[in-house]
Amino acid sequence: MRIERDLSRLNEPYDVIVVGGGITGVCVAREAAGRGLRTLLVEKGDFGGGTSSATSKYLHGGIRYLETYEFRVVRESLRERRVLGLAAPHLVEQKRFLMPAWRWSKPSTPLIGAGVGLYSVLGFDSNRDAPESLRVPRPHWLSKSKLLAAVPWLDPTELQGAFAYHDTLNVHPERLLLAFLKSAVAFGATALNHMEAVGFVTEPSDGRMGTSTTDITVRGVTVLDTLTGERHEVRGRTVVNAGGPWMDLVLTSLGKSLGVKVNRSKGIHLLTRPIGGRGVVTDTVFARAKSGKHVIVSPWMDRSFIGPTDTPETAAPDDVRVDHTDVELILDTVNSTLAPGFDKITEADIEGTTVGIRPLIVEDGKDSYHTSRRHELYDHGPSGVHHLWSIGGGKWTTGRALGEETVVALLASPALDTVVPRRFDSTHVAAGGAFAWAEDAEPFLREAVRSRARLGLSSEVREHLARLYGTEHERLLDLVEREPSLGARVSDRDGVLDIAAQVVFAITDEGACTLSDILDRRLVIGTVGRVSAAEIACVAAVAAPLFGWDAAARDERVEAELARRAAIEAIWRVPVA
């Protein structure tokens, strides 16, 4: 399951061409490749780069979407989260939420029950083939008393209590979309990351079968490819766009008017001190204060994980950044839970910070928070563009079903009329890695730790290495078996175990270009706080000879790599006086 970067590929005919590697574009190569489609997925940045790894870390039905009354999209998202959980039970993780109830809750007390239940029944499906890992339990009301001893650090005045549930933790939203992708890669995909697609290759349509002579058909696009510079010219059968918050942007260069709009909005979390001190609280709190804004709070890595915000974005998605505003609108909100004698977070604690925009689909008179989170299949067909579509909406964790409904439209079209497609069942396939399908990972997690005791690495390491590549963890403890230095950590830092045989695993193997996206995307340590020089420069020194760097050229990418980090701190971060 290799994912290279083998542009050679761009020379072969393909059926489906997806545009986007966030989740939607990785689900839509896979469930087309599954099927036998000869398929190829082209991404811009990285993949998953974009909104993709910057979510709440949770696979869950959206409960809050029940306030709005959107049934439907909670019924499939609570579905779809027990089918990804069961694909990768290495990766994820059930995760009791606390839901507390103030006298002056809004919605009240008893409206929060009977979402809280009502949600639960949505979700009757829940356990269904799921080991005892990740077998969800029934939700129950908690006291106060027991609520301020999961939770000490809640503003107890007025506090009635809690409603407990569980969602399903998405460890590591990064390495989830890599095990979806090489599922992909291995079902004969072709993934190409850094490979943005600049336009597409069109010819007029013929006039029959109902079209207009003024009409066009797409026959595949053009790519650029960000590395070098060069463009290629890629043939399909059918082109998907699945470019999330670019999917506006995407159509630009056909020069008509297809009638398909982006609401764009942007969540932001923040990365800070364990509220409360490390281990102290090992729930996630939905944490709701007077002015009717709220936050999650997770416990996550030894930190807190907060957030998201949601807030209208017209800013180009190349563009966005988390900004002092987005800072203190988190903060603001969280401080306004906190019981007296807790210490509110400040800026100071802040480690790191993540930013996403949600592709949401327009809604005349609403705005993006009352938005729904339900995804749009377009057919460009009826607006004069044959054999292209683009995919409006959706969230991570229904990516796999707008997948399989983009394929099923794809073979349902004469664009694909003469495929015979093989029989595909993603519902029950695991994902790239898993030690199994729908089993408890801690029996393979334990052997892991066993195993090849003699390479010298902890037992910490080693588990982290099976927890975060399943399956594939033995390739790495083969290059450290070849290369024993390859087994030394790349940071000192408490917490972090990334050793150097995942940075060369990281490019040979999982198709990673830059520093960026070995240290935010392949490794753990980009996400869990501050990069020092010293740390980036360790990788650097792994990753120079395999991407061909003399010193020079690895001494100028760490320094870019830095000052690329400094650059996004900086909007943020009002400097010390």
Ligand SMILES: Cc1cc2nc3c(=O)[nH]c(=O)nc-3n(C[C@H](O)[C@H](O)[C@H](O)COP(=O)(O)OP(=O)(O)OC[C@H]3O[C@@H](n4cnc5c(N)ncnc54)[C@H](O)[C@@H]3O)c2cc1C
The other form holds:
Amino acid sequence: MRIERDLSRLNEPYDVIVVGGGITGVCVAREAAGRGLRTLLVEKGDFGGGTSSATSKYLHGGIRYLETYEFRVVRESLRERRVLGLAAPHLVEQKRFLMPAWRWSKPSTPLIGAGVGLYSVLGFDSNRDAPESLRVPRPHWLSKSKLLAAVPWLDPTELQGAFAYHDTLNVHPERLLLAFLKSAVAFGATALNHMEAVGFVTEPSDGRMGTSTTDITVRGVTVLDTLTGERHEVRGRTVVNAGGPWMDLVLTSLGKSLGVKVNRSKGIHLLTRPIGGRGVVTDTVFARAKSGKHVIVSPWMDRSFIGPTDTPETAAPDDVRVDHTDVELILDTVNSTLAPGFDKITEADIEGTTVGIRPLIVEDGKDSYHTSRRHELYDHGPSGVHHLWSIGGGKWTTGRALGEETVVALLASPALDTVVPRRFDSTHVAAGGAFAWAEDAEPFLREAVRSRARLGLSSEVREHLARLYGTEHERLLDLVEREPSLGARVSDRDGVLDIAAQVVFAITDEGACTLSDILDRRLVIGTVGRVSAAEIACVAAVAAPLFGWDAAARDERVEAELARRAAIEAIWRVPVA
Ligand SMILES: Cc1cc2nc3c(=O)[nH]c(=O)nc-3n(C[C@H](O)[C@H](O)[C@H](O)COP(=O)(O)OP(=O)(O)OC[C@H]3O[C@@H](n4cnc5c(N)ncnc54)[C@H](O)[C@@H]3O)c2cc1C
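Next, report the structure of the form predicted in complex with the ligand; the form predicted alone has already been given.
Whole complex next, starting from this chain.
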């Protein structure tokens, strides 16, 4: 299941070329490869480096969409929450959500209760095939005293209690995405990161089968290797544009108006000290301020993960950063829900931020908050560009469904009429590295913690490896067995259990090409707060021989990575004048 950056594969012809390696593109590639189609996925940055790594970290139905009567989206998402959980039980966790109700709540308390009840009804099949660890309990009402015992920091004034229900924590979205990508690769897909689609290979249509002679047919893509600057032409019978928030930009090189637009909505999160103290709160809290604004406060990696915002964005997705106004919005909202006596969260408490752009469907007259999270598949044939599809909207949770819908449409089109697909049911396939489909991860994790004690790794580290890599944790243990120094931790920071072997594995088996790929999307270290110069240097020292860097190149890369991370922080720490 090695993700290899083998450029010779660019010379092969493909049935499907997928542009974009977010969760949508990965799921399209998995579905296509699973059905036996020759599949290539190209990603201009790193797999999952776009919106897919900036989520609220939930596989969820989206309870708040009930407010806008999005029953279909909620039902589909709840169905997919179950499917994704069963595919990778080692990378997800059931979380109790608390939806507090105050006397002034809008919607009113009875309406919130009705919403929670309806959410449960729409998730009627949540427990089908589910092992114990993934079972969803019934929602219930929590009295004010029980709520305050569970969440002592919540402002008790006019508080009535809370509705409790469950959703699924996508503990490390970067790793779950990689697990689905590995599964695509195992079915035969080729996946190349740092490979940007910069144009389409086209030819005039022949005027047959209802096409016009002014139409064009897409025959592949031109890609730019952003690591070397080399360009390649790749032939493909169909192309799927899964560029997420870049979707319209991917199409610009065609020079034709295809009438598809993206409604870009910026969403940020803050990672802060744990509100209420370490280990005190284990539930996720829907913190609603009197202003009507709300944030979700999730306990994550011994910290609080707070967000998201939802603001319209006009900048190109590559230029979007967290700014001071975003940070203030979250701090104001969460601080107004704190009980007297609890210290307000300040900028000094912020250890990290995430930012992503939601690629929403354009709905006239609606702001991004009220815009549907549904998805659409655009066949550009009727607009005169054949064999090209684009995907708009969607959620992390519905990526698999979107992948299936897309490949079914491709297979029904004349472009692939000679292909005989394999039978494939992605609702019943484990993600790469999963211990087993629809089985509790716990016994496997317990076994993993006991195994190979002679290596001297702490049980915490062994569990960390098994949770992140599933069955592949054995491969990391093999590395440590061969070279014991690879068992060393890359940081002594609280909660960071990554070891040097993961750096090696990231490069040899998981397609990492840069320090950021390793820190932010293969290891956990880059996602849990500020990464120090010493930590980056430690990772770089392990990576350098594998990347072929000499000492000067290594130091240069470390400096550049440090500067990149500092620049991100410098923007939001400065108040807007
Ligand atoms: C703040 C926030 C919180 C969210 N929380 C949740 C949540 O909890 N649960 C949930 O289900 N959903 C959530 N979502 C929505 C979800 O994250 C997105 O819908 C989903 O990740 C979109 O995936 P994608 O693959 O379409 O886009 P992306 O992940 O952005 O992937 C598109 C990829 O295309 C690549 N690309 C662009 N142009 C090119 C090119 N020319 N060549 C090659 N590659 C290219 C980009 O680099 C990018 O990696 C959240 C979104 C935000 C912003």
